[in-house]
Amino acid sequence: MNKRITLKIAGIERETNDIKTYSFKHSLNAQPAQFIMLTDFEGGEKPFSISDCTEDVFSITVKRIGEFTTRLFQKRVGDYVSIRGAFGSSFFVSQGKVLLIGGGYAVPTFYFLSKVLKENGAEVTLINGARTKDEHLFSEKLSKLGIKVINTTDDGTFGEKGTSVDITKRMLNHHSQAGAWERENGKMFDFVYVSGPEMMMKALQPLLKDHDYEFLFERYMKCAIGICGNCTMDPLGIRLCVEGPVLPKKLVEQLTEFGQYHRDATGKRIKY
């Protein structure tokens, strides 16, 4: 919906020195994976995954990394923002066996999906990884879902040690040794989702070559209708603010410009 909504900040919780969470009293309807397009009336619009949305409430999940995100840092509960959304394509919702593979600030939007799946019947492992303890986020709120949950951190400071790539290769090869039937079925899990650094996707592509897929991308978006073309993606011409954010398998196999460069605010490309 391109409607803007003015909305009064109704909480805000700290998550790191660097990350908090807002929520807000509204109705947004929105699914898994899906953003908003916000401002705070002080000079430009940016887009935010919905990190929770139950039928009156979402929340979103804001790293401070620039000039926007800082003024939004100093915003208080009862301060007024405003919106449009909720926009994008969301994840498939499986009833199956289904990994989620999770790095960094792009984790949260794995609580809202987390949820939907648990409702819909899915027995549910999170991957979630981080570079430090002091970066890890969600895993208590993860883990009272009643999910698996397994907690990662490149140094080794909370949980295991090693990137979400890392486990994720282990599990798997662990699974490809178990026995005939596994190695023949090739599969773990019926469905995968992935949300986190490009980079860390593109790692992730060959280790799950053998199931389905689903990965959450990042452009910079100006507009979120499709009209202005900057978060559009080579050689497909896909708008990830209409066609995605989440592009399933057959999409991301065809994409030349994955892991190779992403553009700027003029469209330039830059590379990885």
The other form holds:
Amino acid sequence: MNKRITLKIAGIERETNDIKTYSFKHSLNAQPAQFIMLTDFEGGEKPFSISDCTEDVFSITVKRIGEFTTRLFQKRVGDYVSIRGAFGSSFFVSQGKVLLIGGGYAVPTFYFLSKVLKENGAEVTLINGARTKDEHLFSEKLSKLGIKVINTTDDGTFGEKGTSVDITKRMLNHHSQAGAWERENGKMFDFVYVSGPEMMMKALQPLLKDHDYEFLFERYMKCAIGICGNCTMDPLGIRLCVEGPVLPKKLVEQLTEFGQYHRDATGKRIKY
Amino acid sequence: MRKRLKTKFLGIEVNLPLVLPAGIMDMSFSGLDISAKNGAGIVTSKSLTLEPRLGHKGPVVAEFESGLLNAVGLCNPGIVDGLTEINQFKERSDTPVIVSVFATNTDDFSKLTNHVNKSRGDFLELNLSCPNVFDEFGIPLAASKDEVFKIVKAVKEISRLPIIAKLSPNVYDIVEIALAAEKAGADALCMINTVGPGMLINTKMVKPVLFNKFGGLSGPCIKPIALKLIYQTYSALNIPIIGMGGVTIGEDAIEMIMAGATLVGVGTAVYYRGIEVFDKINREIIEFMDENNYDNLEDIPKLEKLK
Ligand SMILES: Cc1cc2nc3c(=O)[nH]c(=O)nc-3n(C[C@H](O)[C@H](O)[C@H](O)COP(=O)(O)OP(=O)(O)OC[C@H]3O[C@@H](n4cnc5c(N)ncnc54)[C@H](O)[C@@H]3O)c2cc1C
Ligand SMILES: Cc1cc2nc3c(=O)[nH]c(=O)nc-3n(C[C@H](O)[C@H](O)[C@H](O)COP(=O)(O)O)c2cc1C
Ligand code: FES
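Would you mind giving the form predicted together with its partner chain, to go alongside the form predicted alone above?
In what comes next, the whole complex appears, and the chain from above leads the way.
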């Protein structure tokens, strides 16, 4: 049985105007990319990825976007919330040279992943993208991990100018012309992880065709235990709350709805 | 091996006796498809309404020791988009589909039936029994034999497809209601819908766990209720029954069959045993048949009918 746990908010950290990190004292034992369902019993139970997890503390990083997250933003340290989880698949822990490409509130998930990869001896490069400086996340926290971070903003107000897609293109191009090994293998990283807005992931997919990768997806979730079917992805019927949210290359390549449409709370298809 | 599980339901050959019930893994054509690929012999759509419905705010499910409580609130994309998913499923699968529809009056049920007539669905199921929309719609139709009779009769007159009436367990006299459905022309019954409703309380925050406060019970805790109601109904009626409610292992399915069910629904157990649950139970049914020397599904005996 998946027991519901009711916890006091132990810490709140403001990351940007619209993003806060909430920490909880609890041994959740979650892996990178897994998520919890969180409720305050005032209407709504929503999925949030784990942005850090140690033996006795875990955190989530939340973007204020609508009714539920706005209410969450008003909560204080000591207020109760109730959670279920952690649910879903987690990222493969690769060794060797790995590239992480993240955008928006997906970056905190990559903070957690980077820590785990580093502990396992991987050589981590992370492209940390945002639209503009004020929305750029976790650059300080990430810099302390001892990994290679490439900061980018679409408008050039912080780090390199360009989208994560532009930077990836430049980087892969540059290197595959430079080294003999890369020319032969067509790849310069042992594994690539992608997490961010779906159209960003869609644009990255052809650039990564020679690499092995995993993508982190989002779909509308209700039950999170694999029965309501709201989060399935066509045409495979993959339940993102059980078999996802991380999907490997061989499955990503078969998804016809990827970058085309998703389903809303009624199950209606919404085009991207 | 699997050939031994073949059966007939309302004139249609069904390869496997297990049914994916309404509300489980059925919001997309691919959800229906993965269930069929994992051993469901018939799949049912989400209960579709004329207009799209958001359903209730979360939490919409709550787990407890012996089952689930749910108040999803009939979220669905509406009959038009829902039928598109079903038609797309039929392009890739021969598995028969039950189209489940929900309304609160004869007019709307008739409109839904006209839509379903033009679809590739194989059966039409009337959800007369959702317990989770009480605030909006009041007591379920399945609580009144007169309402059940009126609606089934009206739909029967215009439906191109055989009709299944989905009944509620939350009534005093199930036989009276089932007989009304049969008399009005229902071709089969599906029972039971969720039990209760019931509730759970979060003691730290002093709040009901479900935002809707109340929700229908499903899973192992409702099996004895389902068996009793199916047995009573089987004893009194001549139309076939899709039996469901807490079926989790092969032996549960055998009990349903012995109580009088022709086909057996498996819903909540998808959570307990994964989407592979259908094939697991199919295998367990065959094991039971081997142990007891039954060649075919039809050889499994039924209980002697109640007098
Ligand atoms: C696996 C997964 C992990 C996520 N991780 C994070 C995270 O770490 N940080 C974060 O800020 N957000 C995360 N989200 C998104 C987050 O769940 C939504 O932003 C949140 O539910 C919005 O609720 P709202 O009421 O404030 O906004 P609303 O106005 O209700 O919705 C705004 C948008 O949020 C999305 N959304 C709303 N409800 C859900 C739901 N039940 N399931 C999925 N998406 C929904 C929809 O795209 C919707 O258009 C994640 C979503 C998924 C599926
Ligand atoms: C999450 C959930 C959603 C459901 N939605 C519907 C529905 O839309 N229409 C319906 O007729 N029954 C619905 N049901 C009831 C099931 O079809 C079934 O009758 C009931 O769950 C008992 O079977 P089980 O114990 O195998 O789950 C739902 C059940 C659950 C658990
Ligand atoms: S959210 Fe219900 S199946 Fe994934």
